[in-house]
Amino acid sequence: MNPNKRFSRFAALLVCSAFIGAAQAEDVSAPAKLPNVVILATGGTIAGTGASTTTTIGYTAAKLGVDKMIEGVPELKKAANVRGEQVAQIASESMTNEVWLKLAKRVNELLAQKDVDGVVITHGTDTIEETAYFLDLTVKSKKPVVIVGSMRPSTAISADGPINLYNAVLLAGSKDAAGKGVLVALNDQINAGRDVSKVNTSTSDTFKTPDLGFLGYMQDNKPHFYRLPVRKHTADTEFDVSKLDKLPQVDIVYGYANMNRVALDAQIAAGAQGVVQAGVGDGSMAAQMLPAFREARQKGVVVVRSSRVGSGIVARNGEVNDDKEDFVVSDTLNAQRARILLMLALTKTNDSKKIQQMFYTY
């Protein structure tokens, strides 16, 4: 070969390694491409704002609206491409279905788009779980959907609001968070949205899993999980709520000793379609309680039988001849997630054994 074609090959050889490994610097050099995440703001405690540094108990919620609080977290915009929506500005104490049915139907129109990765929602404490179970059984997306609050109002002195926002924002950013059901997100650890509970009136450490466990921390600025939620949810539901406008009447029956039928009769009266009975133990029925049951349930009313416990199985035939009563039992739903999701059964079905399976499907 010619020595001269040889040292020519060599030379553009040298400069196509140069190029490639300049462009690979560059390409490693280049900052990552930031999340597109939405908030939406519903109110709330991490809204809230107090008289002094000093105020924790005795603030006033839902006082800053979303762009503020986008503001008062300056962190958020090295965890991702963040906007605000207001949905609404309330204490979660005053949610409604229709609050429910409006944000379920603005976050499945959101993460329907492209350039949208994940969703926020700001949320008052007391409800949380509430929403977001209810998040949990219509939204038809398996992006991340991440709900936050705050124990401590903003102008608190050690507010909490600020780092579970910025927590929230990069869990929603998360690919690892996809495909896991609507999460709750406070104090550094992650929770799935079916079985999470607020169990303590005040302290920032409020929201625990019963028996099964959260599902894992925020640490490093990124997730960290440790279990799976294995109940279907979000995308694999059947309850489709685009085109509702309203919800069945369902409502809670608490059992206590000597408790009476009259709260029960006023709800039927008042035309309640299902109710949730939460019962004493392993949702126990009172013996002068069960022929009230009974007779709802022979007027079309759909009965569950839930525990006010806190943890464990309602076990089916245990306390109560569920199968000769044509009673439901919640399995693991405490008496506020039974209701949410029984008002979800019954825009399908008023079959309490239909009813009953998706007791144990979700």
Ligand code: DAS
Given for the second form:
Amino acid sequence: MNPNKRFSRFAALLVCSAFIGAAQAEDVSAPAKLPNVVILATGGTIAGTGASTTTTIGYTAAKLGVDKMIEGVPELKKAANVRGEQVAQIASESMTNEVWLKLAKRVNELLAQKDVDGVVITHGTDTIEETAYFLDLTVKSKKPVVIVGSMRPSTAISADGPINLYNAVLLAGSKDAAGKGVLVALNDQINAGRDVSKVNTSTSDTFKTPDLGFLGYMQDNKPHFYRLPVRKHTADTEFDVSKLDKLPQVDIVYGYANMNRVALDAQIAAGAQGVVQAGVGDGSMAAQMLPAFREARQKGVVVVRSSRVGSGIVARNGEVNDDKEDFVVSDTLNAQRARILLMLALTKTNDSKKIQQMFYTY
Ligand code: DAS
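Okay, that one was the form predicted on its own. Can I see the form predicted in complex with ligand DAS too?
Everything in the complex follows now, all chains and molecules, and the chain you saw is the first one.
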């Protein structure tokens, strides 16, 4: 090759590598690009206000709007580019299927957008575990969805809402949180939406995952994960709520010594398509209740045996012959979560064998 040509090719290479080097240097000096996180507010104590700074019960939940909550934590700007939307403004004991459907549809719309990296949902603590599981089964994305609440109102001394919201936004903006299902983050701990429960009426460490444990910690402005959920969730779900504007009626019958069939009969008469028993022990069914559940099943109502106990497996054919009665068992889902899976299952089938498989899948 002509020496002049070789030189000019070498010179061109030098110039290109100089540009690449400068660009990389620029990247190194440029501030890290912040993730885009949308906060969907639904109410709860995290948006609550009390009469005084020492009012930690007897306050009013669902008072502050989402923009006020964001203004109250200026540090959020260091964690992500955040913007807020008010989906509802309720104390979560009043959560409804309609709000769930609206929330799931909005989360899916947002996460389908390239410029949204994660979603935070601010929520009352009373039914966080139910909303978390409903979204675990209906969000069609691997992007992080983090649900957060607080146990003290924003006006209280040592309010836990601001730090919980800050951590939730960091988590929702973190690539490490992707693909792990819906997460519930309070009190510096990261719980799986499928397994977490509120176990204390009022303390700030109330969210626990009995036996199975939480997934990791929020510490030093970032998540630290140590476990992963193994059941199907979010992007792998078979449930699609995009065209649903209501959910099948499913109710829960609480089990206790000397119980009677009045509540169950009333639920069936009112049109329940499914019923979950929060039974004693491993979902045991009192002798006087078996005929009532059997009649319900014969009317086409899907019966799920769950437990009031709070942890452990409810397995088939324990103290009830589920094969003979054609009942479904909830595996490790407590009654309130079994109700959610059964509602979604009934949007697809009322075949008890297919529904049982869903309880072993999600
Ligand atoms: N009533 C409770 C709720 O809205 C308050 C709270 O703890 O968030 O769930």
